[in-house]
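First, one chain by itself: the form predicted alone, in structure tokens.
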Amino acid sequence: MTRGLIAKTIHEVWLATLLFALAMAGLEALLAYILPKFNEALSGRWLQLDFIQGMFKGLLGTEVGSTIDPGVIASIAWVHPVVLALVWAQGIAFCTRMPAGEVDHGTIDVLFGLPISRTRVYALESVVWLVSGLVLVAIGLLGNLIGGWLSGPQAPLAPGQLIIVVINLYCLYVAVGSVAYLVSSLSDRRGRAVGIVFGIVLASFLLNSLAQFWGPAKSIAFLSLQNYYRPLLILRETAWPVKDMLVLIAVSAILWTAGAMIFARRDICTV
């Protein structure tokens, strides 16, 4: 019966992912290919920009300083706002599969008529989805080494510091798709379910770019996700965001376990 879950989710969900993953892949290799080729242009005079300079804090999360480094352009890649969408969208476009999808198909009972535990299915479900988010964010560092090695010598970094980002990056993925889980099992609509989830990552975004201006905003920029996601600091330093990576585990953890409890002592009508 395990089996037979797993193979019923991967064939449900296997063409989304590899959609998204492709379109990750080719969006990173072209900025990868791009980025690097307007290091020149954008070290001199239009750095001195107040203009420029609070464009890439707001979209990266802390101060650039006077010179375009390497991690400041590979950096980008990571941050871009398409890249981090296709990632959102990919995670709560599964995590709102059940049992918000099938409660609005009207298949969840064939679910329940199953020899197995709610919190089992959900257990399942989750396991192929923590499986397509790597599959997700592996393509995408592919394609970003490839696009890195067609630009050239400007592309210095080493792959084991992506890999720093790439694996942050997926915290933030699990981290989202542990929201979408639980306004799911709250849910009986799946459009619904996946509106609010698109709510809340997109307030989370704006708060983590206006805490970089705003005094307000910077006193609760805490509540943002993406406050723990800055691949400029991984790419600065060598070093592993491990305060950021737990913070988004944990809350990962909170928010998947709060959304197991609720869908198995639920009450769900199909009528």
Contents of the next structure:
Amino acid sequence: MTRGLIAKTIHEVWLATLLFALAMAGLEALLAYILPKFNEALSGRWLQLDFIQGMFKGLLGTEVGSTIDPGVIASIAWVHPVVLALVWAQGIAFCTRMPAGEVDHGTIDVLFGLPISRTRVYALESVVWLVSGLVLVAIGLLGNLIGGWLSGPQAPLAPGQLIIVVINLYCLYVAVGSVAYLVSSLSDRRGRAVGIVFGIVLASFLLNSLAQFWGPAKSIAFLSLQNYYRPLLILRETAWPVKDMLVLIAVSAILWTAGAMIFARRDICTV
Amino acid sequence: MSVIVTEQLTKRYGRRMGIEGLNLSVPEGMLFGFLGPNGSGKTTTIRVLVGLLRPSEGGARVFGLDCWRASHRVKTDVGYLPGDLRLYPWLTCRVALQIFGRVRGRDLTKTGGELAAEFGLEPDLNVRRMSRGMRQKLGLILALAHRPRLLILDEPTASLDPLMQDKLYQHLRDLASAGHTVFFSSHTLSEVEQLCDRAAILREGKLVADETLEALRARARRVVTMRWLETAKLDEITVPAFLDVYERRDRQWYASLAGPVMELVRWSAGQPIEDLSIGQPDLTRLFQQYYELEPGM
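Now that you have shown the form predicted alone, what about the form predicted in complex with its partner chain?
And the full complex, kicking off with our chain again.
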């Protein structure tokens, strides 16, 4: 039974996941290759400008300082808006496929004509989603390492440090996916579910950026998922962001479980 | 033994009533027709039976198991064809049989392949390229391939050509004669008439009839066509109470017979009738009467 359902899910998602992963790898390679070359230029002139300082602070979630060190360069590759957009897009696209997508397309009737419980389908879909997320960030990391290697000897960061960043990013990915599962469980229309989740994630991103400049936003910044993903701090302190990761995991667990409970109890109307 | 039992089954969609107080019992090995006009609650009932909708009140059981709580166990031995069938665009008959077989824990490729050959469906054509009729065939194959004890079909002949409809009827008759139960909804009266052992009629979410076709036929009136002689004075003819004339076209009158045929024969012997024909019991008119009646009457 399990193999059949997993085969169905993989059949539906493998191509999109591969394309997202390749895009992620390509982008990471490009950023890891290009960014070190701008190091001197950024440190020299641009960093003196308040606007640039503010932009970095908004993006990285902390003060950059007067010079751009390798940690900042490496961090930018992992907080670049396009990188985050790719990670969110894959997570949102995957997690709104079922139930919202299946209800929207009417295929859920055929799926639940089979002797399977809703909880089982939800759980198996989630397993494939978690694996696809791992593939996405792992291939992204590979791209980053290749880009760093091609860029020359000026990237002294050890892969171990980057792995911590990637695991933190994966926790963020899981949290975004869990939001998507909850919204998807409440929705009959995939487009609406995608729109709502994207809105939530974008608001979360903007709140975290705003909190760097604006006092009132800072007081509610803890509500932003992005607040628990700070690669620059990880790379500078070379420590595991245990608290941040625990918050993301706890939020994910609560939202995912709420989604599962709602899906198990709701009516399925495809008309 | 009853395969399907519903007790005071009620489903509301907010303030709108889907079905109300439905009591049904479908015995094993029966071809059971579920009739009603659009919006009468047929699909709602079926969706409750397959666990897609949760009853608002009352309950439904299949094989003695609660359709909501034990939905996945119920469907081990159920084949279901949704009314508005939507299939995954990438699915082919061969891939579908492999995946569905894995989920059901049995090899469906042989039985499914035989059905595909019988229904004339290419095994490697994907849904994206299939016509509506072909998709319906694939839906039927997936519902039938594991030879379920109970088949629940929501308007299965929609978009099938007459030849394919006959094949399906034959298949369903074979299944029923082998002890399988077929529960199917339709609004095509002739379909139910030629196929079913028993029929339930639903109107505005309420059950207005649940009888064997034999009992329904016994209650259905025959259509009587009378052609009067040229010399007959039509305005002087007194029609007996057992004849309900519903149409008069010049000298040709159409009536439904509410009494025994012999009474009609005796009465007509003394009438200036040129030709008289007595049709089979007219189930269509009976069903239409049910459709038009107020629920509960």
